[in-house]
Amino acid sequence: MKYKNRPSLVMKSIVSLSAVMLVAACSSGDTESTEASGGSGEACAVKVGIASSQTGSLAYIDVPNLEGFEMWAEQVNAAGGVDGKFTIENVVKDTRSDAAQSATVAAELLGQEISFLITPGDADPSIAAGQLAQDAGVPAVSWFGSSPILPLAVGDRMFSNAFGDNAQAKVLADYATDKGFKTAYTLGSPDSAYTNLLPGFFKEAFEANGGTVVGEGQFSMGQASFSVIVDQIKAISPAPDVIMTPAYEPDFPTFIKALRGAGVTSVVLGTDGIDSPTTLALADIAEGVLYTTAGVLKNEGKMATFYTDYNAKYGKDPETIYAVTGYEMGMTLEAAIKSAQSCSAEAIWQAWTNLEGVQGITGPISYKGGDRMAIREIALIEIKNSERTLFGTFAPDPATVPKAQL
């Protein structure tokens, strides 16, 4: 799968260069300084600097998965650091959900010699925000980009708390081809790396099934109507059979209100994107909605505990599964530091390549030997009476996934 989008990647590659020598007018030796503090075991504070979406569009991922991430680091320093010695130090600038500000924040941070760097809940701001800790050899990590170019287009110190799209367009193509669908309509846009691979790794992946994409759309993010691809579904004849788009808010909620209200009643499969309380709130026009995301969000089992905590720093209960996964990269950087013993962002780095079995709350998690993507479970979730309903929970096998290429 081509990347489509290329001259906005050569437009953040000049903005990260640009922003690179702003990191060089903030500090000098970043890395040395960063790599001498808290080898060999010595106690030390691991500086995180946390590039975060808490306004714009991205606000929505990016916000609970702080809140998850700050809790779970208080309560790792209120316990004494990690193994007793290793203590969380955040530093939090917001982005504005925008790619330049993800460089110039980024910039920022990394001269103040971090250890670890986190990047915005999608792959292009990240991507802007990557380049420079790959220049500077510190670990970044998304709080939950999907798309699997993120760390094509960074390098080998660039990760993501997430799994990647084209898994999870391999789970959504295989519960279509499970429930005997033979034809889909896919529907993206060029806007993003995530809005516009994800369809392509979707039909891929159901016509290596056997099934056919009949009908190929495109939309623009932020348009006001969908009246025009809504018709065009219409004239399909016969109607598909599923309907798949990673469109995320407002997209979403746009498109569904006017492919229900025309009276096109082909189920809809979702991505990860659409797992907020916006999705909820549409009542019966997202009745049977299904879509691909970490996890069902439940205050039963290991979540119960979860939830109790988030209930008493916040004062009120978790929305979204995105507030879990920012808890459950605090619980994978723990693991990291343990297994480097180190401040070091060298040794960091070194240690989250090689984490496998991390056991987060929505289940295990691992990078060694996979393509720096989180390999972990991806739940399938069903829009039943306004409620997330789990369907299934899902692992598909990497020589089924569909792969990845700039």
Contents of the next structure:
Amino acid sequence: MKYKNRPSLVMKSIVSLSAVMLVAACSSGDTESTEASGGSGEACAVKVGIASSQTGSLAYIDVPNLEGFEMWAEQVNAAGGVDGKFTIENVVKDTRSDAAQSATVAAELLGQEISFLITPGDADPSIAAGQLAQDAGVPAVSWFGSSPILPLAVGDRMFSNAFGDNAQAKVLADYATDKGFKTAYTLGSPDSAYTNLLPGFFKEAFEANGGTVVGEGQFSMGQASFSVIVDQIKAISPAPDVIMTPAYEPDFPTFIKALRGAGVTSVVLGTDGIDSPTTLALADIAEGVLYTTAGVLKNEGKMATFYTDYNAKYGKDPETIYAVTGYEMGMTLEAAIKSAQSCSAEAIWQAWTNLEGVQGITGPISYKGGDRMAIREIALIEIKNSERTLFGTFAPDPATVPKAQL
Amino acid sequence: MESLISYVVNVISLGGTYALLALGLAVVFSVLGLINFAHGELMTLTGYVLLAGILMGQPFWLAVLIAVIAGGVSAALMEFAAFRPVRNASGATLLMTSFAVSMLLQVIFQNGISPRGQAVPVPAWLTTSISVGVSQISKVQIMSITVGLVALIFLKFFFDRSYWGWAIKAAANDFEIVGLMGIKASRLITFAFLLSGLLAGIAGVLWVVQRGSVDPLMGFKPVLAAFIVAVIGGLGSLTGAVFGGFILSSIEIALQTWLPANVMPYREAITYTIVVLILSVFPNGIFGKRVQEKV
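Could you output the structure for the form predicted in complex with the partner chain, given that the previous block was the form predicted on its own?
All chains and molecules follow, beginning with the one already shown.
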């Protein structure tokens, strides 16, 4: 009877354990909060949540971006951090190229009191993840999602490390006009914001320049064959001077093989999605294809140091420009932290919004006065002898770029 | 007329590939009652082996042969390693196992090879076209049609004339009868996977040659199409698999050819709506068996 009013050994253990955990949680919370805020130039760690598509259809863009970013973080931390006091702590989670999984991963990362969120290199999963960051007041930047609707759909905390698709479409349209091309055919796909909107931006810019779009085709990503589409292009008489498509691998190789196989010789204009060795490996079939991207991936000039460092870390050469843009994401974050002199999400967001002329590897990067897409030069590449050849770099006037609308 | 010729060529070309894929699924379903969703990854594996063969300097025909055999052997190994241990488990367990194998192989391809697609250099003669009347047909399509039809004719003889062909057909009707015929279930199941893998290998080669590249996720769309084809034809029906392949390809190509541009974004939705309409008329597929269960 006397024992009835005494707590059992198990109960005492639970209570004790709970108390210990509560104290531990509180002290841990205190520490993290100090580290995260780290205001007034105090040393602290910037916790970067990285929701990256390490597997799935977007892995081709996110994996090299992460490699570049991690290389930058390692170099910065080896030097004692940004300004010798702000170290970088990466927390990486795989979103599996899925929008729902991107939201789940973003929620997990935001729960770990991150100061900065990196989202996948495409608008759809980035919107899913970015909306949570927006609510939490944490700045979010997409690896290289180039659809300009991305920041519009999310809000003022959402940015992209990429130029806008409207800007790259303008560069392609201007090239076509300068070359004297009068007619164009566009081929898009409703399966993603990237493949869906780019042909429309091109059409708007090309027609504003006086050109005519004589046909608009659509494909499903991953479809078995492009024979029907090629037959439709062949049926256009006279043949279009230029064919513009945002299709990327594995669809672009299939399309251009079918196109050239059918004897269609119109100039083909592509976008940054085809800046990969797969396109170059198409040899004669891809000869003369032009596309817009962030820069020329070549072991020379400013990129030579990047090649050396990348090779030392990963034991191979970078395969795509996305490894460079990932590193540049780090360089831009470095500029924001330097300006903020803080590890807090709010200070980094304010600094990021006002960044201007950050010297990246491919050129200067700005956000000030823009639409939260990176204001950066766009390289127009021509494939010659299975190699990337720079045709020119362009910075289209924002006033003449087609406007993005939700 | 030109558009009709193109239509027929495209339907036969795509339909043959779909039929081979669906037959691969149907053969395994016949003996194990399983839709093997890792079938697409066998195609992908075939693509990588083809690429390796070409990069190692093998003649194209030899690289193709090695790739197809690799598909068959891998399927048999898949059966031994993944499906045999759960053979007597429920259908749901088998299905989950096939999804697990599929995802495992995808991740292995992504991390072991590259998340990026790899261009497969096919001989230059395959990238040109020939004129047929007013139409032009690409040599890849001619190869696709030829290989597809030869494979289907061979399979017809195989199922009609050979011991193992009869056994698989018998299993499709009633698996228990096969046991009464004195055929060991294990051997028959392994053989079915081997045959299924060879079919995935042939379809994989056709797919890769047509598309010009191989990537870790390449198998997803084809296996989904093959599943739909198998359902249209009647799950487990070998004739239905072939028939369903050509039905699906004729729907897809017709919509892509003649659908107005402003409705084109709804093409896949319309395709699946037509499939549902077919199934509402033939609930067990066109060649499927009506299943009645005693209360």
